[in-house]
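In structure tokens, one chain follows: the form predicted alone.
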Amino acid sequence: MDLGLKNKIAFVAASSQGLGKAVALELAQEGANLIICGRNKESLGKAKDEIQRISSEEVLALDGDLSIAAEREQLIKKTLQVHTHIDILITNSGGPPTGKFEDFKENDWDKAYKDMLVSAVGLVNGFLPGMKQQRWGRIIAITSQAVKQPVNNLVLSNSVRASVAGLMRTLANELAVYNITVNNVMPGYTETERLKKLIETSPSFESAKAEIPLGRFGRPEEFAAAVTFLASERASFITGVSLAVDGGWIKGMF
């Protein structure tokens, strides 16, 4: 099947590592122009190798805080000084520290908000003006399944990402006019670093895959098919939508 994404300009946000990174290797296998970032400039240089080694064209890695206003801005800026526009914006974030609700003071609260919602917010300002000038886009945000059914123990991130998919909900309204879809994606358990590090510190999510029906965890990869499904010219009917990709872990109907 042909995706139709060859060519088009995608930024993938936090995609030095784990599942930003598995999405862009997904989009450059389809022949998609890539603008990576990440705070870890080694962790950056390596993945932008790899992705180089599947893809024709130069990927553009930036390293930068997307949490820091002016840090974010400047990658905004760099971005639109190599390419016109962006077609695809993926918003993501690294996960918040795992707690309960006692756990955390004022100021965890505030850095899981620019983490997660704040730089979302900035991401799409930065690049909507050039998607509603082509009357075309794609903005998906990568939240979590927390969204839908809370995890225990992660208060921080069943918070705030609950409201980085109540404004991607929102925008799919605003901006089907100009013929942009946005989507929200949520993992599942999935195998990347950052599911090793939560059951490290806490052993409960180890018990975790009992959960799931499928039962394993989800592989990058795996989840990555469905983002850049999203991102394509098939999915041109598709906005509004908080996709699980979860092995059936989610007990909800809707």
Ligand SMILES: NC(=O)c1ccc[n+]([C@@H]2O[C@H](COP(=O)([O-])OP(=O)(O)OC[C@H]3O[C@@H](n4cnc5c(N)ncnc54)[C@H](OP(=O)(O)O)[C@@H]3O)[C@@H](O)[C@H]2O)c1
Second form
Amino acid sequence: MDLGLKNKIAFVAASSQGLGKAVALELAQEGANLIICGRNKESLGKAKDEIQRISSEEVLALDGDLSIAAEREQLIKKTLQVHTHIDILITNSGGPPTGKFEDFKENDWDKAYKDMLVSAVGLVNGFLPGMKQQRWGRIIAITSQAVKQPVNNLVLSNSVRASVAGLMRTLANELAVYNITVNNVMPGYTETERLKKLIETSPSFESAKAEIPLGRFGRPEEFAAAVTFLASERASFITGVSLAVDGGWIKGMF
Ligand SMILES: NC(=O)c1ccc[n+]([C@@H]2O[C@H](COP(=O)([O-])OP(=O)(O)OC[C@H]3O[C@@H](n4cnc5c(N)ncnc54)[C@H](OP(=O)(O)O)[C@@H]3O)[C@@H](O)[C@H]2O)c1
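Let's compare: the form predicted alone is above, so bring in the form predicted in complex with this ligand.
Full complex below, order starting with the chain above.
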């Protein structure tokens, strides 16, 4: 199947490692032009080199913190100095710390909200005018299985991710008129640095494997394949969905 992604311009947030990088690699494999970002210049540079090896176009790697308004605006500005618009926006962020309700103070909630929700709002604001002008766009949020079923010891994620899913579902309704589709992809336990750290801080995450019908953690490229399909021309009639890539972990019917 030709996904129709050749020469599409894709901004993948928080993409120097893990799920974001896997999505960037998959999109580059399909011929898209990539903009990637992260805070650490060294890991960003390594990710750029890795993606550049399979990309015929120059990969734009921008360092900055998506949760800080001024830095996020710089990322958007620098992108739009190189590309007139972007076609595909993948929102993503670092994951919040583990913990239960009584472990967190107001500033922890503020940080989680800025990392996960405000960063997505800011990126959509920055790139929406170009998509509307093109009358073509894909917005895809990377959230979590926590949107559908709370994960133990992750109250910040369980709470704030739901707001991102609500935002995306609303945008799907509002932006369909511009031929922009908006979807939410919910990773389950997937082998990345984030999962390694979760297991180190709370060994109960390792035993979560037993709750996954497929009996194993996911691989980043399995997650990336689903996102890439939704970003493609072939997914032109799919909008407003929340798709789990979780090996069957979510136990609800819908
Ligand atoms: N892996 C899983 O099992 C799983 C399951 C459910 C949900 N999720 C969620 O999916 C998202 C991605 O997970 P992952 O496993 O890929 O995490 P990861 O391996 O920790 O990678 C996170 C990426 O985000 C970047 N990043 C973090 N904070 C940033 C910021 N403020 N501004 C810009 N870039 C930032 C990191 O680079 P720098 O640190 O250099 O900035 C890195 O490239 C997270 O929100 C995570 O909670 C993951």
